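Just the one chain here, laid out as structure tokens, in the form predicted alone.
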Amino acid sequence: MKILLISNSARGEAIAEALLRSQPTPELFVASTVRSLGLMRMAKEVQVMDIDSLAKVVQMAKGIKPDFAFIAPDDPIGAGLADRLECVGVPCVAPKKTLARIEASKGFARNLMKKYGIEGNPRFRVFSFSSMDAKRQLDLDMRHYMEYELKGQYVVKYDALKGGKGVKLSGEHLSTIDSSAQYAMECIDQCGTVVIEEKLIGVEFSLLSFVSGTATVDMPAVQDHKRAHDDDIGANTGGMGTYSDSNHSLPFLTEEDLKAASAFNCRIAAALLEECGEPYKGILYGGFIATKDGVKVIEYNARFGDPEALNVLPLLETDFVSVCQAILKGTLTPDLVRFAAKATVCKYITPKSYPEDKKEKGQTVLVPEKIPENVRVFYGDVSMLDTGTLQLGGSRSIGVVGIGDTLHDAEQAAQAFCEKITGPVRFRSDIGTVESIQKRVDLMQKLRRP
């Protein structure tokens, strides 16, 4: 069997390394960003490309003639290159363009939600202009929603596709009304509309589905880290880290919550088939936070999470293939899908200066030969020269997740193993300890309490 994999992160690796467990074992071969030291090890063939070129994607294709492909970033999904990849013989685990829409346009989420009945949407509008005449008034209405009707607390979406950078917060990132309403222009000029919502208090969290039309199959809950520093601080990443639990919940998550977010994963890939007629096939990715007044929805992307595939492939027992096989027939059930009872903790080692500057692109950094059974790595903007040297890109770099029976076992295995990482680089140790997780139990008691 041969699989076309397309990757731009560490989650590429994660994504073959599943793969290549399952039997018999197929051939991969890769449309990358970079020459990643993992994929070139893994794969039959690489080849380093511009991936946003679907045109090159699909010419690869057609010479490789692949049983099916796996896209792997939010950018070609978004472009459409599941149509693109269809329409030349190659299905593909991913979502074609119009039902991709869940991720590339925050507004038609929010939309599609309200439409269908989908409790979970905060209080939210969504902005846009057809002409310059309008623009003086639409920044009056910006301001008055946020202000006067939001009462100060807000978030300001980009529409579109930005890498996970696009969001904003009042009292975060946004310390003005005039601060918060320029931005909110700065992405209508730039992609047409901006959506404005409330703002939530909680702790966020991931679950992702396999989805096969009206069929979902959960993962493991994960926690991600977005900003760059320790205790939370800084500017928003791609994601510095993320940790799952033994039990597949995660300690400061209710029985309820987690039942809350499945129901919204089943209904949103049921209200996409019915809103653009043809199904869903593919990861579905909810973000969610659990608040006073239960679960609510973040956003939902159309892939898997980088970091969080790279918590949850290691633990899927079953045959990977066959789970992919299961959502392009439409025969995807639970049975196909089990993760070994272990904890995870994803500490993400990047340059220096990231995510506000790449001081340090092109500079050396020096990994380990030897990797303990209880941890994996995962390269991502990391460029393997012919050398052997590995090169810094200005990205998150090496995905380290350590694997234990208890959070404590996983964070600090993952921990032992960052601090022999040498160079112009840096990681997030607070993700997975005691005190990090502790304190979001504390807040959801606080939250809920009478």
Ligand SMILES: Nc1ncnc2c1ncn2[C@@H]1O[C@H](COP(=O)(O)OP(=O)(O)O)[C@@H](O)[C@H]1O
Second form
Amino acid sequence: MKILLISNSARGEAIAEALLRSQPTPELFVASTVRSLGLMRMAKEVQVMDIDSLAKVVQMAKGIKPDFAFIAPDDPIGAGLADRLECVGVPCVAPKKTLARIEASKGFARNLMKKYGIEGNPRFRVFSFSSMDAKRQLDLDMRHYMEYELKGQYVVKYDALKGGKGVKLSGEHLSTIDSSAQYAMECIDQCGTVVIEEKLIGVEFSLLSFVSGTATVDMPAVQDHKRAHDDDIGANTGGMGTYSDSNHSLPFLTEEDLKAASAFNCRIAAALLEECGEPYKGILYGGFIATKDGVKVIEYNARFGDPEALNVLPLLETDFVSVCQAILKGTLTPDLVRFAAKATVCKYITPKSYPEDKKEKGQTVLVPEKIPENVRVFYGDVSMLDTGTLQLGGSRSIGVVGIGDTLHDAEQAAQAFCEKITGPVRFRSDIGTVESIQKRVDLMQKLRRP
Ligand SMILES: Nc1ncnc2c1ncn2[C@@H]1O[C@H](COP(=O)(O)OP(=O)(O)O)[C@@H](O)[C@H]1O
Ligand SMILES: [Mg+2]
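Output block for the form predicted together with the ligand, input the form predicted alone:
Below is the whole assembly, all chains and molecules, this chain first.
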């Protein structure tokens, strides 16, 4: 069995590791943006390339003739790599371009939910213009919507992939109606439309599902930490760390919340089949927020999250290649998927100046050789030189995952290993701590109080 993995980060390494635990052991070929230590150790071949150049990936696939491909990141999925690979006879665990609009267009996702009666949207409108004359009117309409209809509590969303940097919130990134209207117009200038929606209040979480057509099988729920610094302060990042609990729910969620999130993923898969006329095959990532009025949808992604994949994949006890094959064949059933009843905490080691700057790019990071049994280490934007030296890139460097019977054990394991990594790097000490989790539980309790 030959598998082609397309990877740009530590998430790819978590996928590779899970695939290689399958029996019989597959041969893994990787198209990767970085010369990753983990991938070099695990794969039969790693080709370092620009994975957004679809033609190059297709060329590599033609040479290898893999049984299937697994596309990890959003950009090549959104650009239609699955369509291109399937044209040369390589089935993909990743949705085709029309289906991937669930992530690539936030307007498409909101409208799909509305059209198929899937509740969970905040109040929203998708704005666009057809002629230059309409621009002034459009500006007035958007201002009116933000100021009066949404009462100054709004979110402006770029309507295309933007690497997690296209969403701006009133009161946080947008302090005046002028700057908000200006940003909304910039979005329209760049991609034709903009989504403006109600700003929800609550606690966010992710629920990812394996999907094959209308069959969905959930993974453990995960909570991410987007802000750069402890106590959720600072700029938004790709995600500084995540945790998942041994019961596969989260301490601040009710059973109903988790069921609601699961039902959303299921209904989205069915709506996509109906709307696009072909089955979604891959990973569906629901980004949710638990509010006083129940669970609402923040966004959908068409792939594993990074770091979410680092939490859940090490817990997968069943054969990942069999899961992928079932996704491709349309035979996905819950009995194929079982996760260990363990808690995980992932803390991302990043360059010190991340995300604002890339001052540490090219500098060395030292990681202890000996990794404890309850820790997993996944390399992101770190290149291995021929000398074996690990060189930092500008983005998130190393995902350190602690695994334990309780969140506390998992947190301690991740924290202890992170403290041993040296170089011009940092990480968030608060992720997964008892205090940090209690804050989220308290906030949810306060919101739910009548
Ligand atoms: N309607 C909303 N209400 C409150 N916060 C939101 C809303 N939409 C997005 N956000 C915040 O902005 C972040 C990024 O938005 P999201 O839709 O997930 O886009 P992306 O991940 O592509 O940047 C979310 O994690 C959340 O914190
Ligand atoms: Mg998001």
